[in-house]
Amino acid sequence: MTTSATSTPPLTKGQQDHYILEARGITKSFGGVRAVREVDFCVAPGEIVGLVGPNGSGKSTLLGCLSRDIPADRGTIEFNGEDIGGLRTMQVARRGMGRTFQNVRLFPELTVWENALLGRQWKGVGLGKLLRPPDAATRQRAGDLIDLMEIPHLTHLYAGNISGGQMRLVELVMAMMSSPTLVLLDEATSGVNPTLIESLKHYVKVLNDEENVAFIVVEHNIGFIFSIADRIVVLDDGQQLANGTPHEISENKEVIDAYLGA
């Protein structure tokens, strides 16, 4: 039976006794329109959680609230046991939360290698250090991630000259440069061809398995979500409609009527 929209979901990925991220009562309005309404959202260590729903359901707004890109009007957010409600985005990132965006954010005039190294900023590296050559550990991390994504042939190309799908892989490299414990992926398959979508799914699973990185994945590609997520949260009109395993969600009549059957 699908977990109800208001209850706390069971912990997955083993028998952890805590959540890495725990948000309660998140509410956000824009000009009187309530984009997110009293949403509870939790992620266990190493868990992959899909976040789906119709256009305008509040997915990206909720993601922005969780990462502190958007200040919530009401609610609490704890990350690794710390209340992060009053922190800025960079401060949250330095505590281990990485993020990619619906619209890819790379520096097109810089090479793939240079973009990868800029991921250091999330570790709290100041502008002065960013302008100096990276240390051996940073170069090793960038090289390992580029090799993992199987894009070493792109290393010296300008980011503006590679495909949209390859940009998504570079963005994931940047997000992983600070060795985060949680990464938020917003529409990662948008504009990506089917072959690279399969590659992206593989790389996310490898990072999840080998580095125990938890992921929140916002997607319109339902096939991608159902193939990768341990648990799926469905939003509709800014509220949580359902919360359960992919099998439970696929059999939930409310979800089918509001979303899957549309």
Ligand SMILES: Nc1ncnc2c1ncn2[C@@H]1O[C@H](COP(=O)(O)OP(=O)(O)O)[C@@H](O)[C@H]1O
The other form holds:
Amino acid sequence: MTTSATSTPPLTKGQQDHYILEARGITKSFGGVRAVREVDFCVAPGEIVGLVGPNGSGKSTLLGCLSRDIPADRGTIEFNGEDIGGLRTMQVARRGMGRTFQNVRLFPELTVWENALLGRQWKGVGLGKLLRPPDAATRQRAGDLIDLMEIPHLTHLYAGNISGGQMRLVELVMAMMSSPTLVLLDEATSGVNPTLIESLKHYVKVLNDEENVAFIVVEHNIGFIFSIADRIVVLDDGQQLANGTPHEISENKEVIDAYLGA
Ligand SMILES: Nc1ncnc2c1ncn2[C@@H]1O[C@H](COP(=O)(O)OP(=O)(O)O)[C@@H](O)[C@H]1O
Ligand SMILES: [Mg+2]
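Switch from the form predicted on its own to the form predicted together with the named molecule and give that structure.
Then the entire complex follows, led off by the chain already shown.
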């Protein structure tokens, strides 16, 4: 059992003996609000880690620190063995970390296809090249992802005219364009209808299986997390309350009292 607040998480998924992401002692305050406090967070290659906790417990802030959207006050972050603590978000993305945000960030006046192609920017494709027609490999990748997520009928619609759930899928396409090894999803099921939530779960699993993409999934939808995660980390008031398999978490009395039983 590794459900105590300070333990190192277990490695899952096969014989891997290293983490792709290894963050230690992450701490971030906003003025007087201590949003994230001394959190260790590690992810093994191809692992799906669920990150749960009440509203305001620090989940989005922690994701932001890991992807370098938010500068942590303290702590170390290694991604694929490299210290990324001093890098900018785009530099981290180029090294293979993709993400989506709690609030959808698409360009509503561009089509789904054009938005998908913009995912290339995370690979370090500059503005000049972004404005030129994409090469065959890029078109193929975008087409494959759009097919996988079963949204080819949306490609020529403006992103502002599709449903909230469909926007989440397009965001996942964008995040996957650069073939990342780790993708951070922040509340990917919010605003998504139940049928599409099942689809989203399926697509995450397919990407995980076929491309060995690791995921950190922040969710309020506990059913979603328990059915998809290899391991679950529970945050409470900026601190790690528990860390274990879905089974261990479901039997952890502290978690049940503080969160699941609520
Ligand atoms: N940019 C910010 N400025 C000030 N306070 C913030 C900011 N972002 C988050 N917080 C505060 O940090 C705490 C954690 O927020 P957040 O990481 O968004 O939690 P969660 O994603 O778990 O709901 C909350 O108290 C929130 O109000
Ligand atoms: Mg949040």
